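Here we start with a single chain on its own, the form predicted alone, put down as structure tokens.
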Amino acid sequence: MGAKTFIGQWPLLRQVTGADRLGRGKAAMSSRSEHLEPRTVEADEVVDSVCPFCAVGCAQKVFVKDGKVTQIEGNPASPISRGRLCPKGSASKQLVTSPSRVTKVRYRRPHGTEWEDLDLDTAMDMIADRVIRTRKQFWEWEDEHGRRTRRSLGIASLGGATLDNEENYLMKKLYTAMGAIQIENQARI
């Protein structure tokens, strides 16, 4: 090839030259990228979903091939999103995909250095046990001065920003329920 034709081959010269002024079309293109599919083409299924990661709630279009999620995408559908994600919700694959995502319970006693596996039954019961331990230990009638206060100082609650508000307004509820007066978000941090 020579040296005239390769330059002629650079993105930028063939957007100058040609029709494709704005960098849109064919000036942008390569040899390899001409030929190139979406990840998406080849799944089996979409299916509508919700980012998990605020209480925005933008759309997503899960692909699956396999019974696998191959990728997550904006639903451009959405009047809340318009098809668009944050960097967040952009990398939400990962959630399912990551091979580093812990999928068992794992619980290392107090004093302990190594980590253990637990069934999903014993850890509520354990988690269970201890919140109304803490409740009946730490629980308030009144306060020093005889007011009627009915709230338990040993119990508080720092959610995440991974809850949308159906669940935030549930976890206030649950932790009201239990007394606990603490209670915040990480997103007003």
The other form holds:
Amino acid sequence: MGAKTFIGQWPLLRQVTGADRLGRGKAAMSSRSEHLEPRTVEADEVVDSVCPFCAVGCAQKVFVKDGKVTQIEGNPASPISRGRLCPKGSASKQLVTSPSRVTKVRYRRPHGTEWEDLDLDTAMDMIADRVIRTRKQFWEWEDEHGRRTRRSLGIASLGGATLDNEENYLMKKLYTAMGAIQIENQARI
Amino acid sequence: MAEAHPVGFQWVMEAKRRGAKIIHVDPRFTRTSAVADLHVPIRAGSDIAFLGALVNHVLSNDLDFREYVVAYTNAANVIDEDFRDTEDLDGLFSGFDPEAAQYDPVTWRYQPPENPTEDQQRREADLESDEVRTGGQYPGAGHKESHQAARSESHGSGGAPVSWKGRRDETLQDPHCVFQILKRHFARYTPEMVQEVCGIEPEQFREVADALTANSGRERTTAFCYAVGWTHHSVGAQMIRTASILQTLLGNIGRPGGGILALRGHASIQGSTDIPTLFNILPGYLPMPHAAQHQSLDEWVSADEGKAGFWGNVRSYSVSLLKSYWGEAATADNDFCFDYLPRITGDHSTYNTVKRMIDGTTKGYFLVGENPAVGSANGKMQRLGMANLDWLVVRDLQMIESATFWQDGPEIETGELVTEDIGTEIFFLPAASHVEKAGSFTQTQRMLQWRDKAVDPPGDARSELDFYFELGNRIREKLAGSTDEMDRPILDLAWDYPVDEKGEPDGQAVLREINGTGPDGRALSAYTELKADGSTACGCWIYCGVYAEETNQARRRKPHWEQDQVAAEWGWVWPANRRILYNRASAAPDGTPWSERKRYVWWDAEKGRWTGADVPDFIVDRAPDHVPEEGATGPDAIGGQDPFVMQTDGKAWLFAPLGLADGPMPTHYEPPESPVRNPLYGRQNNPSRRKLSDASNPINPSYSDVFPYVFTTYRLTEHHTAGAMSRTLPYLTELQPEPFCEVSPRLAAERGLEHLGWATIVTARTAIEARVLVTDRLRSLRLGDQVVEQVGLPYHWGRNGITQGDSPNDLVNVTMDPNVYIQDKVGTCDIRPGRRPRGPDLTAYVEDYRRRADVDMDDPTNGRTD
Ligand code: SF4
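Form predicted together with the partner chain structure, per the form predicted alone context:
Below is the whole assembly, all chains and molecules, this chain first.
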């Protein structure tokens, strides 16, 4: 590297002589940082999503590489958010990649003192059995005034408001067919 | 708004940049206050007094938008002469039954027409008599009972149905007309009263009043934004009503830049109401049938059917829903399987259900992305309920407190619960995150936005769509062949969704079912295409059109720079992709824009159509001078000057003749626990508030020296509700690492609280500890000669996660708004320096407080105010 080039790379000089007078852009770059690329560039796929926290509904771009989420950013095209995300939306990659996330079924037997392992298929079967049993145990054709009610007050459900519309729809449909009416949501709370 | 809806707040700042004045009314000084033109500190729970005084200011100074008010509201309607106001009855309206703590709204009605039609007579008879309503078949119950079962909420997209449009006096002079009643009702809400109730100085009140009225009218509009600071009260629905009245008087509804904008707190909380998982409604705000009223399809739809407006077609919406639920099995001969619907008989809301768990009459519970041990009021009650179940299914991303209460909950610490004694069988099933499944959220402005799936969920994690589809399949398999009549609704269910190669159901197929299909099996485009004969199916009538032209309209992502301001091609907004509701009101009665500046939707006389920037919220070719024929029903009965097309009279209601459980007009009552005596009426509390009597839910007596301070809860930008989605993330935890309480310097001095030290906050429910933040952000408020101190508590914490602490919701009592059964988050407390006692000492500490405050444990909800 000749002396001229070396001096020409000196950030302060570039700041004073170049277009970046505030020294926040190109002038501040080293040759290392000049060649760095955001990890978003390497993504195999960029998927359109929406922030799962509050109801503003900021649009997100989810960057995926090798089947893993590598970054989540705001989508500038959104007329709602214009690319911005607040601290929660910006942190949402950690929702997906959090090391404390539980990924295996856990089971606590009645009066048990510890969690136990259980495979998903068995768990689903046990839950279906319990629904059928409790539904029947508390089945009610009529209330105390003799009015037809066709329901079971034995089973209740409380859902969060990060459920998709399609999920809420299936839940209400199945519960209603079961005769379960104590079906509630964060929307009440 | 800057705290809890930060990115939405950029639009407030855009408005400010263009000259808008920003006023922030809030007990605490926040990031919103920091950039507002004016911060108005208010005592938590006193908003009706404040807003009511603004209504009074408008009415007594003739500052209303008179042309709008006369044409588009029910100001001119004449009310029944038997109606009595809170002015006459010291805080009660006519029709109150003290024993049931309920109103019979019959005297609130529009004055009957001189020659009522047969149909009108029948409807009125129904209103007056339970026996007629129920055919005399079901003694002891009827209209009044079902009126209470959160029916007002079933009007989430329109008001309650009135029996007639009623006589109107458009000079607004009749002493029984709404305008005059309103004037008398709000006359006592003066600036001086605001000071006494809210702690706001008269000069500051005038500044708000002047800014608001100067910025409303033909040329200008004002918007109100609110969140759970209004809904979380035993008078929550009426707080929002007061703002509606104010905005309607000022002509700020249905116009650009106007409105009352509910800032909802969760990604799809709007969707969870539209396609509800709520006890009292079915998709599209159709009411769950009530056993006292609805024992046939005809009875179910009778309240709305044939009335003016789009609710008049309720039979089409209802039959189409039944067709999507039960498909082929639903036929005209069997009332389209109406009888398969279970009936409600009263309050089956979440708090009442928890009480049933404690009592042992509800034994199975699904928690689906919800953490009531931290997020619901009175956490102890929640945990005691869950400890008394047969089984509990928890589906979440992280191990939440509601799944571990049996291991390390606060009651295990105190010894009130013992792990080995808890018989609840618990299944924790990991859930898929928002990028691991495809689906739609409905955000706060009713916009559906589709998310594509980015990656597969890890391990056993599954979406709720997958879980419920699979659960349904297994139950149906196990019951297959059953001849028991109770199993028919499950076996006949239309439960056949396409799955992908991994066996996951296709969310778009479900969205298409929600949208609805016609006789040819093709996706429908609009709810006006729905039929009552069973030839159409539709899972949620207000969402009809989201899959128009066999395309997922919620998935549209046309960049805003390629569109106009309305940006109609981004996502899809219900109904009909309409961005501003009731936008016919943005034009004058004759159909021309109120002003060039505020032009939005108007009548194009040449083309004979409504046109403008948005999808007109009106029958597109109905001329402004159209007068419906006598006896017209449904949409045909909408007059050319009736912009409020979901109302049975086409008008915005300044006075609610029906539909509210606690009065036709808002009235200030104190929170169930308060250090202040209600200066407005002899009634201290909302007389029809819903109480929940249980030993775990004792109420602090009001005006008690033992609990002298007000507390309220709120959010921080860096955390999310009950914390499962934020206390578990390192970034967010680093930003807000510890629970704290905010107190004023005066309160800190009074109680010896040290900045950054510990404090113990106590109510009759329990005591919690938090770090102390001594700050001017919470102001001591002067109310007459009383000074009120407020303790502010961000509520996100619990015992699990990276950052841990006591849950402020454990302090909150359960007393509910009678319309919607939402709890009041304002209460009274004591605060002392130092950490709280541990183990059984905590129970003894709280018991000592209860004894000193003379809390009535034999009648726990007796707050000594009635
Ligand atoms: S990024 Fe922030 S403001 Fe936007 S939706 Fe998410 S939580 Fe709300």
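Since the structure is predicted, the reported quantities are computational estimates derived from the model, not experimental observations. Numbering follows the first chain given and starts at 1.
Checked against Pro79, Pro99, Glu114, Val41, the hinge of the rigid-body motion between the two forms corresponds to Pro99.
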